[in-house]
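A lone chain, given as structure tokens: the form predicted on its own.
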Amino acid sequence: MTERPLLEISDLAITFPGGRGQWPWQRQSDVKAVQGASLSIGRGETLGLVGESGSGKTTIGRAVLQFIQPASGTIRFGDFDVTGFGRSVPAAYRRAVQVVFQDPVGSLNPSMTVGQIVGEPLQLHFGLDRAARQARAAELLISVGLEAHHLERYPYEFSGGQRQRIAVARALATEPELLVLDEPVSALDVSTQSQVINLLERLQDETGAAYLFIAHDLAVVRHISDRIAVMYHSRIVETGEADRLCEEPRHPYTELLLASIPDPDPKLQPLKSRRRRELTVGGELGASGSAPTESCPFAERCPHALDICSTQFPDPFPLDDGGWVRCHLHTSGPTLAGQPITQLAVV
């Protein structure tokens, strides 16, 4: 019998309310951030969820944090039917579901000391004592390569990759079965990113947690991920292990993201510069205006757009590693039948 999933997300819809118009009286339309998305996550898994800015990916994560309410679709936790939780959230599902956010200083309170923000939630969850925080929250800080003696010091005392580390070690104050890490190494430079990306690794094997990593950098994401699912405009467009989504992308916009990412082989970077040149028709450069509700998002910068991709959004085509992409080439007219659209890869 086939486990079931930690995090089970189906055909999840977030919208937000439009602002004011150029009146008083007016009001513009609703912003469609995510239409339709599905995912899973098994446990102690990885799955990077990708895609530009704006896509949505950040307020699917904000979603399974319940900071936000969907529009319809269900999360499941475990036992947990997160949708159906109303503003009441057990503390229980506080406890499992965790997060570190993009930008550590902002998430850290500048006013209490490490040893206190650290030690906040082991008070809040389990009840310990000055005594016993302090013990817990000085392990929790080894943990992360920091020193017991940084529990007296303020954030402001520390660069950014250590602030980050802060803020994991206290999301692993509670034993959390899921981190969501919101964008946790854009703000850091390349060297501390692959630092943190290589504890956060570590930290995974020693714990057992599941990952939901949202990011906008595809290379990053491949190096800690298990799967993939890569995210455009309010769509979930392609899912997939992550070795074969980078190495043999089925849907276009995942070929653009990986010809966008820089190589250092300078006989590769004129082919991914030709290959950006020719994924980018009319010279848009990201996607703009309301998501489309019935039409592929990705049909006007397409080069191999079809009739039926500006009318329909694709059902999902099964793929053999058991992912799965939403792209009419598979389906309709001249297909691919599930075969790669090029053959870039992240190096």
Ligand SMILES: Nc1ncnc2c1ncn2[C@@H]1O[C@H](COP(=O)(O)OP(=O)(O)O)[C@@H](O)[C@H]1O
Contents of the next structure:
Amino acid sequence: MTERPLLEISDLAITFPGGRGQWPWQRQSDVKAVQGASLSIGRGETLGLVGESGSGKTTIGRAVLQFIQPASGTIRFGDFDVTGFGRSVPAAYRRAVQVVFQDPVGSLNPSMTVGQIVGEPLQLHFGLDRAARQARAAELLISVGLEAHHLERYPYEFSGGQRQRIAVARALATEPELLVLDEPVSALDVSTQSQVINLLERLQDETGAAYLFIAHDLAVVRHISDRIAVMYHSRIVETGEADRLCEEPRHPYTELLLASIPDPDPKLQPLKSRRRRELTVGGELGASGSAPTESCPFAERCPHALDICSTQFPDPFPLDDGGWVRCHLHTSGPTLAGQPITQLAVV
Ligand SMILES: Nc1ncnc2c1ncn2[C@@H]1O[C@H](COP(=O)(O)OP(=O)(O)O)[C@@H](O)[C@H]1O
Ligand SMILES: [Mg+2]
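Now that you have shown the form predicted on its own, what about the form predicted together with this ligand?
After this comes the whole thing, all chains and molecules, with the earlier chain placed first.
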């Protein structure tokens, strides 16, 4: 129970320098892509990271992969102090943390055969010779639902879903402890999405790998995740068990994301569309404004906003399921503290 998490991110901040403005003397301000982000993932666990486009999800994933350096905060993975790596990332870390991107066309080298693509990490990390690589690559292809004879083929000969299976096979080749899956099914049609999600769930049972599953679609994230972290405009605003978070959301933005999922039950539709109308007042879903950093980033769009919300972003308020919410409705109102947001007066 008290086992240390596999991945622990504390108070992470990531800033991109502003580029040139429209005129030579103008300089755009720095982009605070991630601020004060803390999260953890246990061994074999799936953490879903959800939020609209531009909220900072990919940036967190890239920091974990050490493609970018954070401005402040720490990332710890097993015994590794990831933020202390500097320019030299240990091969053992590269082996242990692998990635699958959204776009399997862009992420698979079109001039390499599938055998070379899946075989490359086997040579790099395990030093396998050609015959051993081919044999292991064939096993990996079969484990992702493809066939051994596909080794000789090129990426363009496959469908989008099949290409994503190849990307998963390559990522699993190093026997990683953590897979960063950045919108791995977002480019696929709905039926292919569920096949790939089911595959990822089976592979997790077989390999014990933990997943950081990044997506903008809460319905997809809920299906695969044990726990979920919700991001809005560079901030994580709520975390918790997947079922609790989706059934009893505590942050108004989590509720907005839920209200945006089409519900197959028509009886619930009027309620949902009313909530959606109320919650989208002040901004379109998908638009990221430029709220000042001290305020709650969601304050301008929030139907429950209090005066304090525009001047202060609250510390995390702990919840029963081990998660937390950063919302003044819970920290400032004793009668509301810890209540599901759905029980607040939304009408
Ligand atoms: N390399 C970069 N240079 C400048 N700004 C960036 C860069 N990468 C991301 N950003 C900005 O950081 C913010 C978060 O982006 P991102 O992490 O890609 O969001 P998400 O994955 O949630 O869509 C956005 O405002 C985006 O424009
Ligand atoms: Mg992204």
